[in-house]
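Single chain ahead, by itself, as structure tokens, in the form predicted alone.
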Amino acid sequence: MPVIRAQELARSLAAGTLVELSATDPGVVHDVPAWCRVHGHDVISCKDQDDEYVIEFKIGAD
């Protein structure tokens, strides 16, 4: 579900906004940079925090 409600985010941002994602799923390390990549966001930092994880990434230009 993170990827999606970041695509369904990403569709309303305009190019260079920073968007911070959190989620307790572990897939999102792997899912959201490899979402980010096809679409031509930048991931900016992906992070342990306590007991969620949490992805900083710059919507890009589609």
Contents of the next structure:
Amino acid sequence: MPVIRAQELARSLAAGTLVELSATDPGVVHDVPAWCRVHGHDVISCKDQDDEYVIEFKIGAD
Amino acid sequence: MTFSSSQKRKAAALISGGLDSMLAARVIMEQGIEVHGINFFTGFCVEGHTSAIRERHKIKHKRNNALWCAEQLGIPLHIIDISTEYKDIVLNPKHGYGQHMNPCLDCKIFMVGQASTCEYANEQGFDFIITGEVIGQRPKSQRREAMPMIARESGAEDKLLRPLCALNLEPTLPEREGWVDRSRLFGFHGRDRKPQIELAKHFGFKDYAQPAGGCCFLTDKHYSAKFRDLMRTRGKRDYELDDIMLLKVGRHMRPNTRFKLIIGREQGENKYLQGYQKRFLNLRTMSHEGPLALIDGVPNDSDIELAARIVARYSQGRTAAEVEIKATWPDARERAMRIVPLTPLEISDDWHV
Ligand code: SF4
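Switch over from the form predicted alone to the form predicted together with its partner chain, please.
Below, the chain from earlier opens the complete complex, with every other chain and molecule after it.
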């Protein structure tokens, strides 16, 4: 599940780090931004590419 | 009762995404307790991607309700992947199943146990656990006798507090210690949802989710039928995560025991199935617009031809004299076929899983 991948990545990354996540699961475009809002990370972009969705976010200060 | 606590206490709230768990968390937050949400990913969750897969649900909510609840409550939400360990709960539930393939009682025991002992709980040092359970709301997993059973068998014991029905139960540790004021908890019981709806209104919650059957696909009749079919035809009670994720997507048809077809019903599903095309023999309509279909099982040559004729039936070429279908194997072998689409009468009702 993409949001769990995002959560695990974020645990080890410093504030300000940019993370790019890609998935074929369309839920990513709703779940990851919601998860970012809950945990104070900033969504930079969210793209629907040909065969996958790509979302970029910046780790917020804890 | 006086609320006497010098130290700020911390609770883990099991957040399913439904109204009750959201209310339970809020009731405890009202008492100055720091609440963190915990949500479990079992692979069978309704949460997450599934409503988003189908494009026709575009207008409907595509949100993950657990995250939405956390956002409304202003609390962190930690999602724990228990999909591997959960297999044993689904396949061998000590307390049996509910109406369908839902092992709710074992599931609750497992989740409460995980919320007490998981890595995140150890890191955070929660003082107690809260759930949105209400006595009598569900016939099996929320009947009165199930409540102490869940507390005992999960190992949470008296650290498990159900704020919505606490007044019908013995006081728990947080109540006895005065961390939580029992008089500000509730005594809800039964299937009537009015008290919860009133409380939601009181807190100003709108647009919340109220899943009818339960919080996962195992309470769904059709999903459970597909799940049983999967195990029956594999000849063993076992599954992989991909198997159960794919049961949520597409039209499933089993013309014989050797194979099953998973046919995308629209663009969103086709795109989702694309993520699996390197792992499954798959069929694409080349001469017309059409769905992507995966073949699960070990089909022989005539099965593949039959599968192609079925897929053609669900393509724009359904009335054409001939449709071109390409089969691609995971090792990149390909076979092009020109076939005649099946007619509706040739598609047996029994094939639909
Ligand atoms: S509905 Fe599903 S997730 Fe909820 S308690 Fe039952 S088995 Fe567990």
